[in-house]
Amino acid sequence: MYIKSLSLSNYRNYQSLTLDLCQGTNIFYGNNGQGKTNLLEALFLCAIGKSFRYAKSGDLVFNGADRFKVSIQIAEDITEQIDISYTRKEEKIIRVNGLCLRKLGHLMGNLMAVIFSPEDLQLVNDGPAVRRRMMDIAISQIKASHYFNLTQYNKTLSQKNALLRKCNLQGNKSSLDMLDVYNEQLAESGAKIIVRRNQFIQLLSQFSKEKHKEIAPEENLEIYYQTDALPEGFFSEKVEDIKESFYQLLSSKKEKEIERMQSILGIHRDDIELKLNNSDLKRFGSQGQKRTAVLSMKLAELSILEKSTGRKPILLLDDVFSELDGLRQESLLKSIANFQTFITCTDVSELPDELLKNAQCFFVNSGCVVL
């Protein structure tokens, strides 16, 4: 699978653009602020239906326009075309092979993508939400059902929190019964999410450790899944066992949640623990060690997506080569040799000669792209 072409209409700073892309490495170079990252964002949008920059759909519309459209053509795959359009007055419309998708989750897996940018140091330095988002995007591309379970969980959680905010909940039998219903629904969808997340993190830890050893042989990277949705020390691979344990734990916290008027535990608080040589990477790791860990995780994610689906994801590298030393560049080049890769940089001279040999280079200037 690879992307043959990308077409944009009124997207970000591109009023109209069509690019024919090569199967190997595509490089977008030019000064900062010209629209290079916007091209990667458009490609990633076709994979998960959302921007990797946390932007709202309205933010993606060309200044002065009221709509945008992004289209890609895909070769050597069942999915041949993906079209995403948005109008300020209407919902986002997603079509795959000409068929309109009713739900965003149905897009997952049609195109798989991994994004790596300097901002990904947030995976180490920022709070749990960033790490949850990373693993949920990866898992949803492997199993679209994970996305639907997340949607159901978050909907139920919102309803439960609205109920808990009612001041007269204590002693109100109908409200207490409804709270039990919400807890049962959270346990049902949450158990499936826990199993998927745990399986993914086990694979991520295994593959990341191997990638990390290639770059820093003396260092040992380990990744652990953390959840407060289960009693300490308990775990099972069976969804029913986890569901029952999660529900019992939610029930035991009912009085405290009523008192605080909010949910105090659940998979929406999950996290990933990163350890380097048995020490907390966030607290004790250097910038170089953190950067190496993130690179290892991204390369591991690439391998997991391919091995789990038998299909090759695309790799998006947003201005990362300038951040990597020679050893890390060498490891990256070795890992991406067989993947369609899209790279942004300010100057092609900063890229390794080996990478440039068979690459297709596009110069980007103020929303115009020249081969």
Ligand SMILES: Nc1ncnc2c1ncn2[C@@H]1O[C@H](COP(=O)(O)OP(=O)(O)O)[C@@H](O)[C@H]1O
Given for the second form:
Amino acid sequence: MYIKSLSLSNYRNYQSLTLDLCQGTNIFYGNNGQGKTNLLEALFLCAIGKSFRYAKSGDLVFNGADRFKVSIQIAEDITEQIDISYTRKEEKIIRVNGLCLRKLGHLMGNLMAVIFSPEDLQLVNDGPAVRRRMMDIAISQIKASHYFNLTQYNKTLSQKNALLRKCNLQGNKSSLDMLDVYNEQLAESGAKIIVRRNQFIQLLSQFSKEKHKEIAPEENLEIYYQTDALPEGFFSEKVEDIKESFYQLLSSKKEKEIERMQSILGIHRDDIELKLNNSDLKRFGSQGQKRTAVLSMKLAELSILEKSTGRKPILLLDDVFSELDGLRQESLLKSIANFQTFITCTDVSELPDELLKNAQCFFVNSGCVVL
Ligand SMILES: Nc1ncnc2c1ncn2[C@@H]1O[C@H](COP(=O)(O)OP(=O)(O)O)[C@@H](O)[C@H]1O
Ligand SMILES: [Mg+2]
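Which structure goes with the form predicted in complex with the ligand, now that we have seen the form predicted alone?
Every chain and every other molecule in the complex is listed next, the one we just looked at coming first.
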């Protein structure tokens, strides 16, 4: 599958735009602040229904307008058209092949996308939320049910926290019973999330290790899934066993949670541990080593999405080429050869000739795009 065309109406700094795209490499070049990343953002929006830049829907509307619309047409796939529209007064409306989706989660998997931008260094340097988001977006694109399990878990978690914030829970029978009900529900959705995250991280670890070795043969990248929802040393891949164990752990912490008036463990605290040559990458890795690790993870994500679904994701590369040295560029080129790719840069001369050979180049200048 590949995206044949993109249309924008009142999206960011684009009032009206229609672009025919090629199956291979599409390059958007131009000065800073012209709207290159906005184009990648619009494409990614069609994959997961949200901005990869954490922007709110209202921020995506062209200044002064009251609605935006983004549409893509897809070739060689059962999903032929995705439309996302948003009006300030209403909810976002998402259509796939003309049919309106009831829930955002139903969009997942129609178009799969992997984005790689300089901010992805946050995957190493920032807190666990960034890493959870990365794995959950990837998994949800493979299995939309993961997205629904997360929604369910988060809903129950906020209900449980609201209950814990109430005073005098101790000795209040009905509240304690309710706490058990919430814990049971958290264990139910949480166990499914754990199984998927664990499987994903095993694949990510294996694929990233190989990619990293290609670029830096003397380095060894290892990735581990970390959760405090299970007792230390616990191992099972069965949902039922995990659910039981998670529930037991939640039950054993009930008094502490009541005392602290908040939930103290669960999959909302999960993390991914990144180790390079047996040391913590965040603390001991150089800037270059971190970059290589992130590149390896992104390329691994691309392979995992393809291998798990038998379909090809699109790849969005935002200003990353110029930051990579020869070996990393080579590895990237090799890995992206068979994917539809969208690349932004300020100057095409900073891109390798091999990439430019078959690419379609678009010049982006304050919300206008010319071939
Ligand atoms: N809602 C909006 N309405 C109009 N212009 C916007 C909106 N959001 C961002 N912009 C403009 O988009 C430009 C940034 O676009 P971006 O794609 O990030 O640039 P770059 O080409 O550097 O990647 C800025 O000029 C900014 O003012
Ligand atoms: Mg940009």
